[in-house]
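Read the single chain below, which is given as structure tokens and is the form predicted in complex with its partner chain.
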Amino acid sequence: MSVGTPRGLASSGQKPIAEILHPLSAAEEPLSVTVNLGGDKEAGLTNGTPVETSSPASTSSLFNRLQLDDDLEADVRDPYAETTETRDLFVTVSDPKKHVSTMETYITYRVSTKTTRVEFDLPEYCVWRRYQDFDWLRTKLEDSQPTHLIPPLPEKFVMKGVVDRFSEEFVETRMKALDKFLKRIADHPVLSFNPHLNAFLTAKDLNKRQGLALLTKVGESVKYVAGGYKLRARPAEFCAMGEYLDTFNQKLGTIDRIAQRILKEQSEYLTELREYGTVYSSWVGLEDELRRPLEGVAGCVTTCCGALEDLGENMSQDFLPVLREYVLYVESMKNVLRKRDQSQAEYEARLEAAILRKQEDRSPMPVEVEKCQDKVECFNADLKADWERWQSNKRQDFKQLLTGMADKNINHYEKCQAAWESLITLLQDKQTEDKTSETN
């Protein structure tokens, strides 16, 4: 841990952007941060104080008691975790219950945090939350955090009688997507500091309601006059960006499409391997001498069948959901990329119309057209030490899905493999038990 010139994160501080360096802009340092939020105006935060000093658990000591922690294991390998030691923010979700009412049905999740940051008051927490309230959260952070990448949740809306809500499949899925999304915002250096996540993390009952205020202050800049400033000159990282998520986008969708197909067409080979295995035992019957090598060959397929049926499993619950998250992660990093071409235009239009005022009457640039560049250069900041570390996620999860789909793919045959060979040497064995009773 380094400790560097004191930097203050330019999101949510009033200076030039000159003089600050954006901490995620490099992106090896680890971070260790102390906050003190609460109506402090010069928020800025400082890098590098050793957390000993004003937190309950000293780093180290948290390190040790976590390695205790099962939690742990699980965080470890997780490729958004940037170094355990800076860590201090540990989010999971687990346990899916049902609740039946009069009213309705639905599942509530557990969401344990674990946690040494003095913005939380007590460094366990453990509520239950349901799909609606992260939906809440996402849409409290989209809107107080308009500047940043706001990861995708799980999709909203099921057909019922399609896919059935309460099944283990559907809501295993379901929660993993939930436990990564939190994670995500858990790890982000900004993100994880949102008072709505806070509440999110903490409170017994979500009020629902808190934060009005806070949305109606922030909504003003973000909700934005449709064909009111036109953009002049998008920078060219920006467009770059834009472009490069339409393809992705692109070759995400036929990824999908892939996947699906071959879903489709193992299925349908599945379907016609099971009444192959059928014709070989009907056979048995008829024959004292092939007995074996017919039933032996019957298992093998039913065998084979059954490793068929799981690879078909996994890749419709561990596959497919990740593809289809990052396609709704793109159709929201579009939306900011939006937003901040607007924040540009807003900025330009003003900025125009001051210039114009000044010629004419010499007074001094207004507030609002420095307000204005000042909010267009953190979002262009911010939006872009984000898209680093989304590519570099993005980078990992892929690495992640498309190994383990190769590794699914290997185990079926192993399994298959294997049932082919043992069939072998239980025929060859009887062969030779066979000779020697000719012999003798």
Partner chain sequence: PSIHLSIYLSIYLMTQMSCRDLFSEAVNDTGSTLVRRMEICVAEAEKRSGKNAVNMQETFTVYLIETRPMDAVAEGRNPAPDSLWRRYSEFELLRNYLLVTYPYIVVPPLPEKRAEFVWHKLSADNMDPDFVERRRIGLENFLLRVASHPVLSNDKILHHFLTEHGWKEVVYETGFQAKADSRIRALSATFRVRNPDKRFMEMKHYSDQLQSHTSQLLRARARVADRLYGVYKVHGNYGRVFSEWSAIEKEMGDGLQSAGHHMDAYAASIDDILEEEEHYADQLKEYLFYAEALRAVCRKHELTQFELEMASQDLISKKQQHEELATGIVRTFSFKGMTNKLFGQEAPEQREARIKLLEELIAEGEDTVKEKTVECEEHVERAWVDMQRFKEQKDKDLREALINYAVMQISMCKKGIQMWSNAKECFLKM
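We have the form predicted in complex with its partner chain; now please give the form predicted on its own.
Here you get just the chain by itself.
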């Protein structure tokens, strides 16, 4: 096997990085990156570098960007996506329970599994897991599958006094995130066969002591690279990935900040609106002639309050968690990119040292160099496959997210409109009755 130059990878069906469209960009242009392998690079994303963070893209442009038209959906279908008929591992997280002891208070979740795989002794399992067990699983997956993108977990720590981590709303949101975490792993063609996942899904009691040993081959590579060797140049398509992730993360951050501000302002407006309706209710006792109109206005305001409250709950429980998940996803992807760079740097350092030795004493190329080259190629292939799968999942998630947001807003305004239209009918009927009374 020749080692002088890295071998090219066989095509696995993934699209080039430059052809992947940004999900939150209003422009219909592909990603473009220019890299000077001599050291200087000029990389730019067509959706903005530097990124403007004054405001996110409009909802209409987001819908157009995500190609919600059913006729176009087949063009971006994930080649790795499994249908229900081909899947053979189903997992569900449900039924959270609170446990209180003298030492601690914590939540456990039921993890149910159905499978036809021969690696499992039984077709169905049901175990109880707490958050730290999910964290153990993710650590083990990162340790044993360093070339793959591991889905993120919801953040463990919350600010005391700001969020009650035992509240029903918080536990429900975390349960949904843990369920999505496990489903993403179960649908992965490599991670789903990891023995640690098998133990997590089947063992009554996890032996997590072994999980404390975090030193991996990649970790050893980090030590080697830390000796002073610097990566010559990251390949162009992986530079494109890094630039893409930076811009995507900035846009998510902008949308999250604005959404948080909208949510706060909605909450303040809801408080004022409730007080506003109460004024009309208390006015009824003073104006008998205006009783029905005043009661009608108070009822309209109450209906609007309920609709606005539903809209806020949707944003806090459905919209914002997806944004935060993808912020964490970006960090996970960057972490895999760093590991890939470390692997490449190790290979380049060993190859350079071997070439120098060969020039001096004509010794053959060490096997370790070939192993390092194989590891780099494995990193490249796995990372590109996971990148394509992540892009497909992201498209589907944002389609669902934005469609749900549109439906909730339409529902909100329809309720408010119907309430005020009923008031107009009431007032017209009242006016007709008054005229009839005057005529009589």
